[in-house]
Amino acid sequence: MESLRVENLTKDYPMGERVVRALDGVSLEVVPGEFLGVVGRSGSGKSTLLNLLAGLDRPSSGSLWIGDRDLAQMSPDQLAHHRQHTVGMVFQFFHLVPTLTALQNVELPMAFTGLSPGMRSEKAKSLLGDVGLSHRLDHIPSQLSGGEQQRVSIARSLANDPQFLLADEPTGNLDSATGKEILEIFKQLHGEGRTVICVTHEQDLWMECLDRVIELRDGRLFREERPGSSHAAGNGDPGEQ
């Protein structure tokens, strides 16, 4: 397993005649097998950071290392390979293809891997079984509850055996009971050795399984802590934490 290292990462977005800095010199390291939570207010840069880690966007400056590979220097084909094989993404609003069944949605990331249709189908069935949806293989997203759609999304994220599982508010669109069920799935996946990075507003829900929490504020790394520790490192006033 590989580590992930971010060095002085900056991301700017042009907004008319001005430039908005979404990330401002963020540096951090994620060790293999870590469960990292990323918190902060809306607009703090959380989702921007996750999109850069996923290779969905490019930084304006800085480096983003997976092992000895810098995503900032990758070609489009190399980034596509990174998205296909190194990371799996889980989104708040699921992003399932509405006309495909649960089985077909999970098969989709495997379409260009060289696996035969039969092997893709068997693997997708196994992954859906792992998240408790063996009985919903042929249902399209509109026939599934929000929790079931998120389970399909998780299964799809695992289709190509990624090293890193990246989740952007994975329980943010679910009721509390369903959110806890999704949390249990992430705990199990982390227990199997995956490195998990989760952006969340629901820190209390996720705290029990996180190894470390970082807080972004105005695009900067403001604070980090390890649950259960009485010490938090950061730039803020203790009264603000």
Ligand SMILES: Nc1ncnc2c1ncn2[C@@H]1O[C@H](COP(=O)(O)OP(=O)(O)OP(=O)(O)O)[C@@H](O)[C@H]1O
The other form holds:
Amino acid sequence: MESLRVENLTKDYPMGERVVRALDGVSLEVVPGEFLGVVGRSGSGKSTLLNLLAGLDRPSSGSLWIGDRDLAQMSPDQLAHHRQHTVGMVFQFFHLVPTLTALQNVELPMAFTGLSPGMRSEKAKSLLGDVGLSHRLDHIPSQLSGGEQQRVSIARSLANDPQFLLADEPTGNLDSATGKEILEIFKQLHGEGRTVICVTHEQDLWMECLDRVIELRDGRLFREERPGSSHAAGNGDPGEQ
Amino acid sequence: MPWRDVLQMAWRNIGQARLRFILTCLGVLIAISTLVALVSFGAGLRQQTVENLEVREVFTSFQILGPARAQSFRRFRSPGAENSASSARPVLDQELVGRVAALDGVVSVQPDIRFAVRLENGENAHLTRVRGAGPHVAPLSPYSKITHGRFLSGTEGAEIVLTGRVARRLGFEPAEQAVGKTIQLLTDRLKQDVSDGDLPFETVRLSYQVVGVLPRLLPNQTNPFFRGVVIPLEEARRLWKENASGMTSLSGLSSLEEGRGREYDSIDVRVADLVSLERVREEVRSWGAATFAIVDQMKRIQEAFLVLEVVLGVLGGIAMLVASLGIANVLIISVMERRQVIGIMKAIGGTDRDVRRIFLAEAGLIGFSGGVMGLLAGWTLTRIATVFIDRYFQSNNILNPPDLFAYPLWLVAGAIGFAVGLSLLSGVIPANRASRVDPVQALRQG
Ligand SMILES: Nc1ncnc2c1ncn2[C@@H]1O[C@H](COP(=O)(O)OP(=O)(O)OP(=O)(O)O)[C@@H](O)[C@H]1O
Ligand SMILES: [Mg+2]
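For the form predicted in complex with the named molecule instead of the form predicted on its own, what are the coordinates?
Entire complex below, previous chain first.
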């Protein structure tokens, strides 16, 4: 199990002549097996941080260490390998391939890693069984409810046994009851030893299982809190909010 | 991602927009079917020419031409025929036959015997030329194509093979009725002793049995060496020696009178192989003789058809170019539509290469499907055309009409390969675009 270390991470997006600084010098360490919540207002840089951790995008400066490897220095192929094997992503809008069945969606990441068709299908079925969707294997996303789609996408994120689970508002598009079910699945995955980093607006819902919450504000790490203990620490004003 | 999965993904994507796929394929289909029909026409024509003349003997034989034949063959502009008028030309007599026969690699030397005769069948009479032939020409076109009766059985005997036209002139209707009938052959002969004021000729009348009738054939189905009415070789040689018809020059007559013997119109030379052909021909030519070999003509015909095929191919190629623009267009639209799915694939571990390959595979599949369907469509088109062409030939009394379209393996493989290749090429730009889609942007738009 490797730890994740973010050092002075900055991300600029060019906007015509100006640049938008989506992340501004964020430093952070996530220990193996931690359940980290990321909160903050819209536009504060949460998704940007997650995409950088996922290796979907490259930082403008700073570094992202997974063990002794720096994502910022990786080749495109190495980044793809990182996305295939080290992280799994879950999105607010599920982002399933609309033309593929639940089973095929879960098999897809394993196709990218070249797993044999027989093993793929076996693994995908077992993963879908774990999230309670054994009876929906051949449904395409539009034939599934939001909660079911999110379960498929969770099963997909686990296809290649990643150590890190990166979720961007996984319950943001679901009613609270369904959100709770999804939350339970995440709890269980965390219990199995995975490191979970979850962006959320619904702090109340997630609070019970988070080891730590960080709040971003204007691209900076504003506040850090450990819900279990009563003390909070951060580089912002702990009294605010 | 393994190729198997890439193809499967591509195939699934294509199935997602079936109508668009079919329409794009249709463009390829039209181009390929045009191309295939046109090129198969060229290939068919060439095969006709080559196949019907493609008899070993034809390629390993040449003719030494006498002055009259050299004149008539001049249109082929065979190199040897050009100096035919030169005075150093050797006389085509038995001595020359001996000289040629002595050359290395020569298999047989046979003077070509032909002369004019009058054929009679009761009331009907017809003037024509006959030539002598042995059974060795039986496998050659047109004799191989005898549909009624058979070819001559040997080099001796009172047998004759007619052409359909001559048979009809002699009152046989239909022509095949002539088979088995006996007709008269009249020829002039030099008198042994000529008294003053008398013609030096007398007419002999001989009976021949018609053993076969040649069908009417297209010029490209016949061998220019052999056509027309034939009688057995030795029979012909005997008659020809004394025959004076066609001897328009006084020198010819005087040579007869002087007992030097008549000069042959031409001499057929057969050699062991193509290499010997060139060598022997070169030698004979160095004696000043004019020669003609069918290989000269073949080269020219093949060149002509090659040009035809290239021109037709270019036309089809332009059609294919238009089709590939269509493919590129459809794929670029498809890339824009599928930005999000591309983003998803990259987010869950797809590489740029995987994405590029999926789009290339789609292009390839369109090309392959269009190519195969185009091949079938083109083939169907030419089959339909053949039905009409055959009907036309038959109404013109041409038996065994040629198949003008051919589908050699290279055409089948080439058509599909061309369709796939060009489609892949038109998929390069869309595929590269797809591979460059920024997943962060693409997913943001979800
Ligand atoms: N591709 C881009 N081009 C320009 N600006 C961008 C781009 N992506 C993000 N930004 C900007 O960067 C900032 C951070 O965006 P980000 O998506 O990380 O916010 P967020 O915290 O995830 O917000 P939300 O809660 O609404 O999802 C925003 O101001 C956004 O406008
Ligand atoms: Mg966001």
